[in-house]
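Take a look at this single chain, the form predicted alone, given in structure tokens.
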Amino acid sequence: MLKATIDADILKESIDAISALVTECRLHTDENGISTRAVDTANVAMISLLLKKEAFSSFAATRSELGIDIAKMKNIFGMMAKNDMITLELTDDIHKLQVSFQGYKYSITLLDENTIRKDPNPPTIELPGKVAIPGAELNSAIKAAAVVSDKIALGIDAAKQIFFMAAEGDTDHIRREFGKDEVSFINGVEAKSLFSLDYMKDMGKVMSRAEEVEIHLGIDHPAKFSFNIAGGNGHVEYLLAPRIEAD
């Protein structure tokens, strides 16, 4: 059972995240808010979503699994206004889900879950490298980066205590440089690792809303953005495996 309202930008946004990096994913609720854990088919990026019962306006719940078309989510939500509010309803036909707003109600196909895969474990890595940084600043340095390349390095230099973000492609390079003015050194141990710009650019769309974003890094590691959404009621994170780069 589920029956909340919402937001209509709340749930935008959350939808906007998952489809960064997945078209379907399990969706489960419970009592005390809805979440989910996904990988792309790549299995290169994988998005952590928790949003909490208090980011509704209205919301009860009962532990269920629900199998999500993303892609076909984000369609139908695309054509609505800022501040509009949306029903979200599952009653006895555990295949269909109700979403109501402005006076449109759709009545939306479940995919079955069994044919979703299955929530990924969270990796156990250590990511000693941590800063904080806003979300417009990352996602600009991101597209200046794909201006000259198809993959750009995070890093932190340690001793000069910055954070850098450079991508080099045949003939042209691009660093940028955030020094203890721009973003907070939670953690400024030496890190480097190389990414696609490809994945890169989808997340930075959405982690441009966020005030901030920790970030996480090692040597040649995966890196973790995580970052609040609905206003501090619910949480993102994104994992993404680095680009080995052939010698």
Contents of the next structure:
Amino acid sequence: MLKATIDADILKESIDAISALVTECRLHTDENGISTRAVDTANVAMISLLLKKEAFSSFAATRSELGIDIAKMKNIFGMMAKNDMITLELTDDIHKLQVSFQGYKYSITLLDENTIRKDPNPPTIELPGKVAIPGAELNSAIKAAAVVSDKIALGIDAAKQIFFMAAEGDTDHIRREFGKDEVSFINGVEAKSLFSLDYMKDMGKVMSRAEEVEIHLGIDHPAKFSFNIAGGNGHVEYLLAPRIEAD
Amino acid sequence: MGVALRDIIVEYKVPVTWEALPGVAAVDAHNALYQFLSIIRQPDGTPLMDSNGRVTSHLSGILFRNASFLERGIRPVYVFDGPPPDFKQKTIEERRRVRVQAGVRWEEALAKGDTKEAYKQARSSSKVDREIIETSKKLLSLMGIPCIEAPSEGEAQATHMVMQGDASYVVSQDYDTLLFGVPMLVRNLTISGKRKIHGRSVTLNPEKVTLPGVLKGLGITREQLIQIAVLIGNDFNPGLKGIGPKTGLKLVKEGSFEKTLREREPDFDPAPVIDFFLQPPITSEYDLAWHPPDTVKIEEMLCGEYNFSVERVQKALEGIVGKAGQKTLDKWF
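Other form of same protein, the form predicted together with the partner chain, not the form predicted alone:
After this comes the whole thing, all chains and molecules, with the earlier chain placed first.
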């Protein structure tokens, strides 16, 4: 069972965060809120999203699993305006989600959750380098890098206490360094890994809205991007596998 | 092999671009494997082989073709033949005879040093045997591509999947598929690109044939198209000597199908063949799911067991998995 009311903007923010990586996901509901964890088809990136019940204006749910067609949701909610209130209702027929806003009533057929990839286990990865940076700054650097290359290096220079983002193209390169005055070094140990900008661009758009994004890095390891949504009542984590250049 | 409808269908073949093809493609597996085996050969006709002399042409075809399908947003599902209907026995025996004969001629041509003839005969000697099928299925499943067993003919099952809305079109070189009622048949997908025909190198591009287009163009019904196939011969009956597609079309259009058969082959009852095309054994129980390729196991199989070049295999897999050097999260889970 699910019966909830939520601000359109928060719902959109959540769907955008998921749709940056996957087109469908399993949504779990329980009395504390909703959550999902999904890996993209190429197994390169993972999203974990949690929306606490406090993110909703009203929320009541029991434990259940919903197969959500994210691409379809994105289209449906594309026409919502900011501050619209949306009600979501899942009755006993667990294959139809009733959604209403602005006087529209949708009955949305859910996906058979058995056809969606099983939830990945939460990975345990040691990523010692930790910095926090404003989302808008992160996204700007990603966009700048995308002009010259299809991959971007993220790293921490421990000696200089600098967080850097750098991209090498065939002919051009770009480097942006952030000192202590711009980012906070939670743990400024040496780190550097290379990532695909195809993924970073989509994730960057979503992260640009976050006041602060915590980045966890290692050496040739995945990166974790962790940030709040829904005014602190929700949380997103992206995990992105690195590209490793052949020697 | 198949049915010689080409002459009357050629007008209704339409070139199709790769951009128009994303979606689920139901591939006639036997046909695709046969194409790989017959085409992927060295100039003297020797197929690709590993150090133990095992044929690997089909594995090469499966890897590189599917990598390019997936990269272009085409999700293939391979439909394998089940047991053939009894009346196909003759065709199967005839094919075996042709194949064995071609094998002998291939060796003769090689002995004479006639490479061109050797290549031609070698192609005709291709055989999709159990070993080929099993290794193909293994590689396909490692690539995360679904394989389906048809209750009988693969083309019929593939057609059914298109009718069910689970696939967008059938991929096969054979026009038989049209007789089973497929709305859209796409050709040259498993062989497109540069190919040697009669010693000349030509570029083959994908083309589509739609059943409504063919029927409308010829001014006949699907039942009549099947009648033509019965007259000219197909996988299930040898047809009448001297009747080709054009004569067949004329006879069927003037309503002389039954009369012609009565006069020429009074003992032949076409009903089982016609019924088979109209209502072939099919199943609606199949599972369609694509998974990311198991790159480690694919490398183990192709490079470890069959001597493929690591570099080439990795390059093909990159297209599916992502850009060069892109790691997957698997390693950290």
